[in-house]
Amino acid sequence: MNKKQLMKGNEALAEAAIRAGLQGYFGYPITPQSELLEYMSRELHKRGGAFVQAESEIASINMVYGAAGAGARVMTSTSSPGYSLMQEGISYIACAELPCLLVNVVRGGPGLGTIQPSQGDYFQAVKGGGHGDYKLIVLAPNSVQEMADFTYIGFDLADQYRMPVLILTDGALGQMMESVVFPEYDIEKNRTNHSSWATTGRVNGREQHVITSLHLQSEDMEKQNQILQKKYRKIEENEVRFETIQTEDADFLLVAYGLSARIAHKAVNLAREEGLKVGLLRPISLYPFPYQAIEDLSAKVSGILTVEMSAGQMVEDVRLAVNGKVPVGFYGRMGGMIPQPDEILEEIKKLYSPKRRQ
């Protein structure tokens, strides 16, 4: 039986990746995710994998592209400025339909910014980030345990849908220490057979495998886009993940993800102590986003407040889901500042109405 271990979030994610059968890690150090890379440099080669510290983030994402094309289970990790440098390669990988895991331990920006935590990369994560019409499955953990759990899930989803999966976390979750239990993971059972497409050599005269994102004929490029869009519709039907807390009788709803959701949960408890019927919806998959769940709850509450460590990005998706049915407010802190429960409670009091919609 696995025992609890006290680990940093970055290290827990790295350990989970190794246990999930990681074959290649390619990355470049940047705070506040460097512990992840350091853990890989120390442990991965001992357990049958290959660790490469690339000369840049651009080089590392293209190494991921090549190794994923050979059918290997691979990943990279970085923080905000580094993730921006990877966007061209990620777009190539998405079009070529290759499975891999990406990790962005977000820091405050724009620019070089600060090494403190932020959620200012939401738009980049869920709207594609690079050029062209593509999406990534985006998972947002809010604990060290979920940093590990979502790594397993991320690799499995990447294999299932043949696409990159992004774990969008932040500097606080990467650096904080909590207890974590690593579930058993059957590598042989969970690894998808890549022989139908991987570039592993034409053994026994099999047909040629070609991996590319280049389709010069417009008809061919449109056909590939249609394949991708059909895949994304399937993901939107089957892979929406979210958590609800005290929403059954709620008159007012908070929506927050990641670290902000932990803080918003405390604000819900404070509001309840004062007799305010407040609930919380936490998106776990940022793409696909839980539009329907938020729309359904909007029919039962008098208002919604989104809480983010940004100038307001996820709030736009919440407003799309609500479609004007109830007011949607926003409270956020920027530049590495973290919202506090008492601050959120004050915003709730400004907007709260006990009158429930009929």
Second form
Amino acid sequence: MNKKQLMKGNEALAEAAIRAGLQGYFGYPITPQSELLEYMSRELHKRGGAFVQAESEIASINMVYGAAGAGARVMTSTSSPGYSLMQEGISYIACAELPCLLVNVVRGGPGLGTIQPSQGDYFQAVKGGGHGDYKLIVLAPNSVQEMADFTYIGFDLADQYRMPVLILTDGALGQMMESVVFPEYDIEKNRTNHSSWATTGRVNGREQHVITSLHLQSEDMEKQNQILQKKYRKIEENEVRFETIQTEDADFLLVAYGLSARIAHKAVNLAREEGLKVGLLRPISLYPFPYQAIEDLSAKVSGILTVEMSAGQMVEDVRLAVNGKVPVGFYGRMGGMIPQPDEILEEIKKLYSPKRRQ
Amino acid sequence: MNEEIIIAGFGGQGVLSMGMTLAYAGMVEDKEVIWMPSYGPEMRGGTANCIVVVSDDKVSSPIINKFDTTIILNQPSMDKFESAVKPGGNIVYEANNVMNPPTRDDAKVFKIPAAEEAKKLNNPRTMNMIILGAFLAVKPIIEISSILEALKKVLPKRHHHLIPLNEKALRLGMELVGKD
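Alternate state requested, the form predicted together with the partner chain (shown: the form predicted alone):
The complete assembly is shown below, putting the previous chain first.
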């Protein structure tokens, strides 16, 4: 049962979702995410769930909306251009407070772009994407194992907070194979009871359950916003996730997430071989963002370098956290290009200086 | 042990499946492995390559641009990846498909007539296993028995009767090293 398996990231995520009791998958094929949909089409119906290939991404997300409203454990997955198409539906689901899992296997943009990996959808993922004041919990795996692990966590957080959770990954993590072990997961124990709100039919004279994102009275709409904001403050307090690597004695800090964090880790090793005391902080939850952890570390280093597969998006959140205390540099590649460990090392050398300690 | 390899050639030469076999075999031996394909347009007829890392320790970056071994199955890949081998590393290449041999004098070069030998086995598709055998003679990081175990996973069941032929090809490849 808990044997090590060699799988692509996309497949591992799909398998984990099924093991987490997935009841409905709605999606539309797009590279580099298609293995996920293929896996679902092959496996889900045999294991108690419903697989629907919708006619578009817009249809997929609205099917998710409907099925989540009925209290089912559901998800969709896509890649960047498809994720853009889903934004209206995601905003509705966030407002209606329904749990579901979303997956964006990011490819290079803007536009139809390229099918190679990218991290250019960070802003869209953490700053909104759709209209209105809403947030998603955003988790960024950096290995095939985490593609599986974060799927379980994602479903549970979605249930707990009644909101969509987004797994933000990229084409390389989706396509590459690594070994993965699927942890034991008790569906009965982990699933939250949705009977107080789900639209499951008005039997035995129970009160009417209404799921909507439409509140025409501004007083009501503001009230709904306040409910959402209260929930987001609670999430910011309780759900920040990050990892630190060799930061204890670091004079200089790298900040990177997802695939970039794997590459940055190698750059840390290369720098250490040359006697440069470099550490790495990896945000795991991109919302809520680990502002406090970065602020704390910024007091202990002489400078920071953020590495992304984008023109520089997360770096804005890093700068917010650091608030001008130390210089924050940026190194990135765009459009499907991936930074190499030795390129990052070169950037480190340009910015590095030992921390002057009192 | 930490071996970083790139395998490159034309789509259809068995580049990706050779890498996947190697990665599976590493996992059979409980090593840490990564298989990273180049995917996309090059899968549809152009050049294909994959990175394989087999290691005793957890692997940090799957993105690598300098390799311990480059396994090269056509000329465009030689042009692109000859420079990607680390000093002191290995270049294993297929003789018939590469017109211009590598010029690196700081790497060990192994020219393997795998296409020709595969023809003699009456199955040109064993070319990739002959090359894999040659690589394992150059770098014995994985047991042949693990490769055979891996083939059971990589090959669909209907092709399992070909595993003895693949074993023959692997062993032939091992014998070819040092004969050029």
